[in-house]
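Just the one chain here, laid out as structure tokens, in the form predicted alone.
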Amino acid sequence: MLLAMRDDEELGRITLAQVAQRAGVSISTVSKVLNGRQDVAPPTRIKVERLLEAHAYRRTTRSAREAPLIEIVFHELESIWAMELIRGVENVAKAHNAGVVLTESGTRHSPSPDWMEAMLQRRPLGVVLVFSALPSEVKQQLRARSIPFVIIDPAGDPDPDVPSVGSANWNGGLAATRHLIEYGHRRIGIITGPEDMLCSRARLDGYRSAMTMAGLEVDPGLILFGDFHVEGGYDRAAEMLSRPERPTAIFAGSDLQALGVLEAARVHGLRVPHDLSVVGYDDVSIARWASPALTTVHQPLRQMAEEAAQMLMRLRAREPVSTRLELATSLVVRKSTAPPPEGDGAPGR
């Protein structure tokens, strides 16, 4: 639904009518362009962005203050810790009065080109999106329509120039794999993210930083990229565990992968934590109750998620903000992990 706007609306120091003017097009093609209407040739929805991001246009609609949303963007909604940054966007939302949408859309890299026109019917107060970065063309229709946006970023290192609320993947990673070392494990693998994610290989630096910090050799075949699912948890684990020299801990990067890593245990008739020890990452509600419980890193998902909506809403009223914010990890012992059986510790096993 195209919306009706007045010819003096003001766009910062310059009214439509002369954004209109100034990209030779019609009032109508500039209103398209703030309700991201697909039906506008791409040079033009371009030039007139350019110009409408340049004189900083702000605008309230009625239906905004009417219904104000904080809206929340992921490329897949089914795992767990995607349930704790909703929980931490609402609990933001309800100070402010407001409700939450949520949207899956696109890869985890970026959301899909259609999300943009659904969004900007909904004119929701900001957006809070769960990707590693985002498109430039994606950025500057957001801001040439004065919509705030934040990301977090479980998964990746968004540009510079993206607000963005982060962890410290490599102390993490760092922290599980020393607490291994400390046990006695010398062989110790790891079932990390995708390859392509950031924070996937954050988590395997640090791990490879214990390692050698510790004076232990590294064996390549004990490294996998998994999918941070269950079953992407239990085939890397299958694989690890069928080596002649199979390790003695595993260090999962994600709950959900351990879970994977623990089934494939039983599945090998090795019992955890006696012969195998199991350390995950995120430390969802689940982990506590998996058997045994599970030792993991603590990723403040929760606080993170708030602490992204609260930028939103400091980006809504002018307020200046920092463009990163990175919150620690702490490590969470369960019943897990324990030192190695006796004689399998020892270097170069």
The other form holds:
2 protein chains.
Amino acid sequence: MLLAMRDDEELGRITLAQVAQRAGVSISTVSKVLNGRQDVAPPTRIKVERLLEAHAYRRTTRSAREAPLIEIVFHELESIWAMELIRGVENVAKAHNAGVVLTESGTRHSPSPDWMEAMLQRRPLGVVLVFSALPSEVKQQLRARSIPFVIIDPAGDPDPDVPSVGSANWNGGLAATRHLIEYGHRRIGIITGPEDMLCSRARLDGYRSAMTMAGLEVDPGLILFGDFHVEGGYDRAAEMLSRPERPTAIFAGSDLQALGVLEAARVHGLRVPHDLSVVGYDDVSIARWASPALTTVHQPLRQMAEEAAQMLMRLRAREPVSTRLELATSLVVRKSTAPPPEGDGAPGR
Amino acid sequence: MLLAMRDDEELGRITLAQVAQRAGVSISTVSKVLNGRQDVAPPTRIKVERLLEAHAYRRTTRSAREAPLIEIVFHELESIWAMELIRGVENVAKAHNAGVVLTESGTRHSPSPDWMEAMLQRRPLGVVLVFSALPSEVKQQLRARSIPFVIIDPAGDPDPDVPSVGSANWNGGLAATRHLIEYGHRRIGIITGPEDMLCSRARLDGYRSAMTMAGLEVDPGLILFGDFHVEGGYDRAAEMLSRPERPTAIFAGSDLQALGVLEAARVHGLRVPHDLSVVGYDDVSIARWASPALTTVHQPLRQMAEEAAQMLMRLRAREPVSTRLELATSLVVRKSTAPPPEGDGAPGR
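Structure of the form predicted in complex with a further copy of the same chain, please, following the form predicted alone?
Time for the whole complex; same chain goes first.
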């Protein structure tokens, strides 16, 4: 199967023969570098990689050795998101008779060179990366081999020059807060994610807009940044619940943080939802299994992964692909939210 | 790399040439069938497969095209076990510079023919199967291609002729029950797994032995089979907690069932652990995140998967491998267990 990639960056194109000539090596050596072969001396490899990168080389044909594999790479497999994303890619792979190769690699900012090398040898149909952004050399290495790649970015911080799939964080924050306001809550706390993640900011801005549009003042003491983990949710909720005027509801920013809020409520002798309403975010399976089951914002993780894998297939077929796809979030009402205990605002404890 | 498999079943061996002759086809056709190629007419393929199976054919050399991949196959990726098992295989694969191919396929009893076909084309280093038992044709197809395979079997029902890894279910049931007895509980309920799974039986037998050794009578009304899911735990606990003489502690048989017990306790107005102690089983991450955090039996899932993947590597190297490896379980005490409310046995509600 010989399919060409989109050649929308024709400028500065160079042929394999030209790379070989400039590097002072044979064409077959350049080809070995492109295919991740190990039998090339490191200095030669580096020289060839630099030339490929400097001229934004892109392979126009695909190798016949290409394997029916889709790769998915995470920097953190521990994430409760991981399984849903894997299942989404798996669904699309099955439909194309392809296998899914799963790797945990690198940091939040880049997969490791080890993965890159092994992947180049595997020659997959395409790569789904669960990373917020990619270093330019990673992008160039993939482009040089004509391996399509798409980012799944639940953090909401898309790399502008890579096709990516995310979801509507601002709308999610708005919907969660509106739901609490409609129940009659006035003192609503928010524990959003880490300060340096755009999705945390977007959810917080959605919260602010809902409060402002309802004519409610936002108490700065009830806005805390968290870490998206259970411990962060517990600590921040314990802080809010110890205040003289505690909130009657907390929008927890993630399901894991919501579990921490449930535990803080239990330790403070507060019943959820009778004394305190709690809203999560993500709608992973633990949200359904919590006690009480969490009202939460559904982030369509499986669909996001399916879209990403389908984008790979469209890229291979030279079909047009949007650079950024944002799927809708939606509120799922379960048992952790109810009207506040005594109308507007709760007394201190 | 040409490594031969253990040839401990020399009887009835047949060569490729003999298979070809008996099937009335060329050797290259037989070879195509072995390699999962699509360009063989179905009746021919079936004829060749039957001959290979009848003579327990085993390839003695491996293909040079073999890919540095380890496959892991689940019948149900939804399982909370899945991620831990994947991580274990991933760890070993990384150490051998191999990728991990992940597939959800088939039923509890067998992966699907689709997977088999695609896997044969991928030619992995080996296969880890998360299934209790395998149909003989699946075993024979893998053996014919000389692809090593190991079963991970948390259900405790190992296939006798396949290397498998499990964990000590009976000991887990014993430890969980002894812990409750040591706290002073006398009326201890158990919700074990499905009736037809050996691990459910083994955990129940461990419970019975602990009760008998402590001189405690077992109330048959406090022994219920569940489904290993949250809903089953909720239903069975609701049943136990509605009895005139309710238990002061429940051993829930799985962490998911324990979450159901927590919810049933909440709905019945019982505080955990003050009014009711709860012990889970598995020690997946949700056990730590529950409110209160669950006392549970740790099943070393990641290690089990690491052992299984290492067994593949030993099989490849013709090193001896035990047919059944059972790893130890251990009790993890957290916050869902405490002494019973008023000494021996609780009053009806």
